[in-house]
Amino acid sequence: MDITSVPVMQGYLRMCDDGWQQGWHERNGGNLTYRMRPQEVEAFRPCFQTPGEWVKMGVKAENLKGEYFITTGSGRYFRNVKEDPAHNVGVVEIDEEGEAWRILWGLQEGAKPTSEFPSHFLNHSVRKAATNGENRVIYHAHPANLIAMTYILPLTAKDFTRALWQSATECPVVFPGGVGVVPWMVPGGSEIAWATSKLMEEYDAAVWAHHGLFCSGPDFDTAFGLMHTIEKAAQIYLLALSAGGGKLRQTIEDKSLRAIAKDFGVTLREEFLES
């Protein structure tokens, strides 16, 4: 049996080659995980090898316990992981603790989940808790055009929500309650898994400032339209910015940002309206 041919490993390296596609994943940069369903387990487990060892992640979730995730490798490259999956990405299973993985599949030649799975780990446990188990995908990447808003707009979840808001009209339909933003703290350690854990509470999308974007969703989809749509309202808000001499002669309106939710069905977190 090849793994690559159940359909849900097929959509999860079809993610990764679109963020690549994107420009989104320089070198090693950026990671993708899965939380598998119980079928899906089934599915993958001829192919499983003898378990790895357990390794503590220095974070706990009692809600994940005996988990299944698909996951990048760390240092690994997503350019390669649609040529190459064995050695790129790897199936871990989680103990019954809550809060160590082993290998069960791929991550060939000592490679190993990639090193922000802590941050991915408590984000999904949140993001589980949050959306009763829907959400099953966090996907972190560096799309450039919203990097460059945390250079230049105050570090709030309301400025770059109003901002994002009002650059595309899809955007308070697509992500009404807003993003969060995380300032700038060395990745892949437990402070910025805490802090970014703590926003995914509330929100679908996190900003790391100068770094890059956390999303989730219930699957790949969905996942990766919010982080595309995230990231061209950035590029159209920079755009418009630069045509403009760094101002903007018109946007839309608070009214019209209601009028938008009315006629699409959401909620607009109303505290990041200001008329």
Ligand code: 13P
Given for the second form:
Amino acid sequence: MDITSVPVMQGYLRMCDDGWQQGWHERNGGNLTYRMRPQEVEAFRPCFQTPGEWVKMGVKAENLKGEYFITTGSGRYFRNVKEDPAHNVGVVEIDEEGEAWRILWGLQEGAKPTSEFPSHFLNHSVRKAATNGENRVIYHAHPANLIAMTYILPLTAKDFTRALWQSATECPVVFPGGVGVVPWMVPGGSEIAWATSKLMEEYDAAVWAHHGLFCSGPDFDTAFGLMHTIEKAAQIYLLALSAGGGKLRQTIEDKSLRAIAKDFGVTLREEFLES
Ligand code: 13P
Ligand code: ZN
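Give me the form predicted together with the named molecule now, not the form predicted on its own.
Next comes the full complex, this chain leading.
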């Protein structure tokens, strides 16, 4: 059976390639996980191989027991995913304790799920709970403009959210809840996973200072679109600041943000508005 004929895998592979084309995935940078629906697991089941060993993650989530995820491989390159899915991505099953994974397909020749799997896993857990099970995608990328912003703005959710909302009129509509900010931390472990998932209880995107961005969504389009919108707003912010010699002559005022929210039927995070 050709796994690229399974629709969910087609969507997953397309998103990896789209991220690569955007320039957000130098070398092995970034990772993507998808929580599979039961019918998608069944469509994939003929491809499953003899399961690998259970591997503990160092984190645990009650509400993800027995779930199946598609994940990118640690150290594998987004650039290569489309041409060779079996070496660069895989399907893992979570055990009945919600604390270990085992490989059922892909990640060939000794690959493992992304080193950020603990962060993805806890983010899936809190986003699943926060969205009544709707959320399925967690996406981490290294978009350059957003990372550059973490060198010039205070590392607070309010500062980042306001700068991004003001950088493009559609932003408050796309992420009315704003973005969280995680201070610089060592990547790849349970500590940064806990810090990120704490923010993801409230936000559907979290900035990692001097590193990148985590986005979530119910489907590939929404999660990719959120990453794209935030990174484009960051680009506009930096272009305007650079062109203006470090000064903005004008921006979208709070009353205008409120007007957008009213007309588009979204609720902005009130504590981030100043007037
Ligand atoms: P992986 O290759 O383990 O997915 O790590 C890439 C990365 O972006 C770490 O934050
Ligand atoms: Zn990273």
